[in-house]
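Presented below, as structure tokens, is a lone chain in the form predicted on its own.
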Amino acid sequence: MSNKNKIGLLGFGTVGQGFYTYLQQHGEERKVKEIVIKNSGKNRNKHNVKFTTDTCHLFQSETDTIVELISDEEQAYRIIKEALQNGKKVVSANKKAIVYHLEEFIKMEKEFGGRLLYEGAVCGSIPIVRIVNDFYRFDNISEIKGIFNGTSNYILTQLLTKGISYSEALQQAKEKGFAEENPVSDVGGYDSLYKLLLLSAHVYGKLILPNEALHIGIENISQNDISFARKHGLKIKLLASVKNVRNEIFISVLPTLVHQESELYGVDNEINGIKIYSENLGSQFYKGKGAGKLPIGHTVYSDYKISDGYRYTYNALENRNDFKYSKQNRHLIYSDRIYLLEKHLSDIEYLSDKSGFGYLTTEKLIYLKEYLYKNQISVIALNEKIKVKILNAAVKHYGFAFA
């Protein structure tokens, strides 16, 4: 790319500063005439950069690439839309704006010749969009699951290893730049869900809106839950999963008990970890930083520097129309207050007079979500192997088990 080509940069928060750092390291900062910001009153004197709240210069002919790194999804949508209508290359990290408008953006790419790349919106430093879009285009993926959010993983790690409170762990995450001042997107599971739905579009060609999918965050995880996991040699992770079972697509984001045998067990702090299961390649595991200025800034810079003409293919959207999204899959869950869910559960098994296991469908969990949050009831997913291990330990310790 010629030095004459300019970059229209919006946003100078954590990711924006990380991206600009890479421009400086490679002598490309002069390509940014001025940076569009929301708050002109914020002190940024330490940065030798011109700031503006005016977006009018972004779409001038000499601006080749729009790099959108703002938190406001409505403004991000308008910027991306106008940029694509002008045939620009767009690099964005705004997963919410993209997941709600992806179909519209794809149509605009085809109509006006622009390009939209958003690796920085999905799983931090792991180039997972390119992996599934390019590398796996010749194989059939049966499941993608993993830790998609570095902030929630950092918090859960602190709860388990240091025994501190949830509020203390959240404050630490904010101080380290992993969590926003309003962290609800991270800890509520929204962030993981947006990323998961974008991958689902690439892998299965399903454009599913967030309000149609299951996501339960970590806000209700209690000290009792942490002690329970520690007692049984387990960890709690916020796991995202999309899988294909006989052409039915199941999607979920849930706190999950993870055993030492799982590769995800050792993924701690702000790190992300992703497992992909496919027909011919078996299972592969990817691990990398999921939060922080330079890791995400690098991913955005990589999208900016990618070869001219590269674009996502969206083969699944065009070629696979036989997949059906379903909410009828069952989740085995544990709760330390399972008795409050008894009337909704099937195959319930008690560990005590309050705690135990049972099954809930995706549809039922979506229905119960407001009730769970209102009453601060934690539900934690697990597999049958872990459940049997826990029940056997209870029988060994007490000599009996609740029925």
Ligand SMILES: NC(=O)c1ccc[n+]([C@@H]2O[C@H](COP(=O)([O-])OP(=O)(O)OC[C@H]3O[C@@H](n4cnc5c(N)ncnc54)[C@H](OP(=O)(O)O)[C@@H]3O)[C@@H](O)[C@H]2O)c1
The other form holds:
Amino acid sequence: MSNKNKIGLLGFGTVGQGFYTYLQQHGEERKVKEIVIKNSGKNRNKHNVKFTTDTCHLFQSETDTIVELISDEEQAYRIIKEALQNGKKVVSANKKAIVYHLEEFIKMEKEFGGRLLYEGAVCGSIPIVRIVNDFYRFDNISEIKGIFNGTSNYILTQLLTKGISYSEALQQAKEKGFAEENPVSDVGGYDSLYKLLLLSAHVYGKLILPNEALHIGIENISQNDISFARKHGLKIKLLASVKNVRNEIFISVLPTLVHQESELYGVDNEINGIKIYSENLGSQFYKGKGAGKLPIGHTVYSDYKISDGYRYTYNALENRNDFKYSKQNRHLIYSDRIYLLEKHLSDIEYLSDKSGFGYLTTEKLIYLKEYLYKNQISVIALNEKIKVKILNAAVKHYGFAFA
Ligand SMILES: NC(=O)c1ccc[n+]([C@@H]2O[C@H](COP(=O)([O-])OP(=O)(O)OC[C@H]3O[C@@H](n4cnc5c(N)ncnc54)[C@H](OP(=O)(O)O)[C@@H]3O)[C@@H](O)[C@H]2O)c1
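Give me the form predicted together with the named molecule now, not the form predicted on its own.
Up next: the whole complex, starting with the chain shown before.
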């Protein structure tokens, strides 16, 4: 075996072990001299490989690829940076480290000749980064919309179908290896947003930082909301969307009511689903496992295998001034305590004395986020068709809807 193509592997948790399984299956495990982990005290005797907490050997000349699969974003950032400064090929699944530093990483790729691939960071086993970077290069994408986070989708599915509590569903997601010990990033919508922003960089050349964009998670979704969705034959999904309307880019992550006619309605549990709308291809739908040892291990291994001859082109970055990021788009939302938001909403319509619909801009929702979180007020986006269906059902039931 050549001495030149060693792999510097960091992390041996869910994804690290998945990646290593693929190396073993293909007789490549000897390319890894030692695996960098955090806790040297963990019992890993059953694995016939050397572990270390020392990163010194990582950037030696015989190592040409760094595979970074750790759960510490700050350390991940330092590792990716140093690897790129050494002109290495880097494969990472760490969306947060990448989204906050993408501009810097792209510059380093150009300056030092290395490359950074991160398919494993975005929607699990769906090769969506390559799809938008390569396949969609020649068509204009008007919207990417989907379920980007396996943990929150798993929880929402369990709430709706099994009638269990939020905390029980979250515990199950942890036991199955979908949710992290600290699940805030998943259920708070951050994880979906990081992925969305990475896709937005490829499609529109916009490098938007997470704190500039709207993300509301599923923490405030109540049993009332679940019953409401069930009663109307709907599901609540955490939908991420990046949309281009006349060269204005709108970005959001919001709990959303989804109708049976939508392909996303059937995307349950830890599965991810993505719809892409483009000028000439119309709509396309992708669905696949969003989390787990072997699905993400496979995606990372696939990046590793193509990393010799492949790099992201970021074509849209050249035309980044063609698009303007805007927060002035309006969202139609439902809340079971809409009366608490009355002064912020426009065109409010009540469904009962407390619940109903109204419109808010992205900017207003960002402003209200803290208030919603503190008071555990849920807001759920929906489209006009679903609103009409719900209002008609109310008229049928009560003979009237609240004005
Ligand atoms: N799990 C998924 O389904 C999934 C899906 C897509 C993307 N990802 C991403 O993949 C990455 C890894 O996730 P995971 O689920 O495999 O995490 P995990 O199961 O918690 O494992 C994390 C690994 O990182 C090591 N580690 C943590 N901090 C470190 C540090 N400062 N220095 C060296 N090693 C460190 C840990 O060492 P010890 O073993 O010593 O604790 C452990 O081996 C994350 O960026 C995550 O967001 C995960």
